[in-house]
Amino acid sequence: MNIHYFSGEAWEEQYVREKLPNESITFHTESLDASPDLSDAETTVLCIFIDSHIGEAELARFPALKLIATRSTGFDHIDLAAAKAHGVTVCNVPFYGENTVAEFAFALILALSRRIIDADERVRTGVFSPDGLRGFDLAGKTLGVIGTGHIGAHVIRMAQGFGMKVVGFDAYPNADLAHTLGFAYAPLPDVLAQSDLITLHVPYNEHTHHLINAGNISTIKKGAYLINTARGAVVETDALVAALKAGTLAGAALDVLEEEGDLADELSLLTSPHPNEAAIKTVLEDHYLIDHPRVIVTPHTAFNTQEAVERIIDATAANITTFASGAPTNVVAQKK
């Protein structure tokens, strides 16, 4: 198969070639988005990450394409309807270790509760004093877990290790999981109203777009904290900014932002002939969040451990191999 592999770190090339020794692979360290003029009439597989967006225009550049193998759980960066129309199968990596993102979510929770970022920055200025850095215990607090899939379930186990009470929300509640892990499900409004900390672990789709929004964010328990390691657009940025200004939220920790792609390339956004005013507004709000003293922002790195990246590549290589054998795995879109 003729494969173009995008957004790979230098060490990945040898690792991938060892996993797929019989395939023709062109390796790119940048995303497909960074190569807008690239086209190939013989490419059959595009192996991408979330920073490569594929729609009609990209599909037209690779007329022989048969498979898009994304090295991610989410696939909102791919136009699935267009892929189906072109007869292109799309595969993802549904699981790569539920512990990885859960551990990062708890790192953010601990950073918020014990003001670790503030403490570190203070010491680096030469001031060695705990004054004004008092945090709060997690033991006895209520953690709202929105999305109780593989990652959410691992978060629940970790929370219980800290002596926290857990209340969960999921579009498809798992009664067996609730019984096994000893937590309760509740409607979303109740989770927002009861929780001292709220952590998001849902996929991004039309049903979860702005799941936390101007209509419900004011019902959050006053003084609560919001943690988002899912997708930026699960939270309406306008609403988040307003809740911080009003004091409804005491703080937030965000590994994702609603317009993080534009934030990374804001110069082209601002200077484009027809700028997207809504995107510009959100980018400016993202800057507000980045500069906010009670908000921690990290660059979409919750997945980013060596072990997890290797598991992701292993699963992606297996997706490519099974597709070539005629029995594709982890399919999220396929022409019927």
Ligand code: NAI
Contents of the next structure:
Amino acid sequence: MNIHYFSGEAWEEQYVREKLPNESITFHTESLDASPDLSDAETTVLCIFIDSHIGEAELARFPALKLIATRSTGFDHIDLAAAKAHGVTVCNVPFYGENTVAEFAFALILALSRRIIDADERVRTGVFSPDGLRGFDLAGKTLGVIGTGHIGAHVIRMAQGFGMKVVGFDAYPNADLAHTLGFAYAPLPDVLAQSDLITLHVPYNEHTHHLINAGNISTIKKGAYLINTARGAVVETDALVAALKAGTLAGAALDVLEEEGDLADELSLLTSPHPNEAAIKTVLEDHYLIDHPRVIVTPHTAFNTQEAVERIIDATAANITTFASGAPTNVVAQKK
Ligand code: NAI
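We have the form predicted alone; now please give the form predicted together with the named molecule.
Next comes the full complex, this chain leading.
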């Protein structure tokens, strides 16, 4: 296989070559997005991360492509229909450590409940006083878990360790899980109305686009907190800004932002031949959220532990090997 491997950190190169000793690998530290002039008629595999977007235009640059192996759970950065039409298989890493993202979600929950960021900033300014930094207990509070898959289930286990009550919402409720972990499912409006904290763990797709939106955000229990480690566009940013202004939400912790790709590259957003006004507005709102005193924003780093990154690479290398052997694994799109 002739593989282009994008967005690798320097240390990864040797690690990946050892995992795939028989493959020809061109290693890039940059994303495919950052290499707009790259094309290769021989490439059969693109191994990418979420900062590489693949649609018709990119597929046309790699006409011999057979496989896109994304080193992520989410695959909303890939046009699956276009890949299928080109006969390209897409595989992902469906789980590599639900504990990793769940631990981060809880780090955010605790940062909100105990005002850890404010407290640290306070001490750095030379003031060693807890005045005005009072938080709230998690024990006895209700956590709404939206999406009770691999990560959501782990969050539920952790919440129970903290003595929280859990109410879950999922398009495909898992009765066994609810029974084993001792939590109840409820319709989305009930979860929004009952929860003191709401944490999002659904994939991003056309059904979850703006799942939290202008039409339902005002039904959230007044003074609740929203935690998003899923994907930015699961939440309508306009609505989030309005809910913070109205005090419906007391605060939020966001590892992902709508249009976070444009946020990372504002210059090209502004100078592109056809600037997308809606995206520019969302990026401005992202800045409002970043600057907001009751919002914590982190740069899509929930997955980012050494152990998890190694598990992701191991699983991706296995996906490439199984594909080469004719029995692909973790397929999310394939020509019928
Ligand atoms: P999963 O597939 O195990 O669980 C997702 C759950 O959402 C499933 O139970 C599914 O039934 C439910 N669901 C799907 N569509 C729904 C809908 N329309 N309404 C309600 N529920 C729906 O996925 P997992 O591993 O728990 O990951 C969830 C998401 O977390 C990923 O898709 C990814 O976008 C995000 N993620 C973010 C990371 C980060 O670094 N911030 C790292 C890893 C994942």
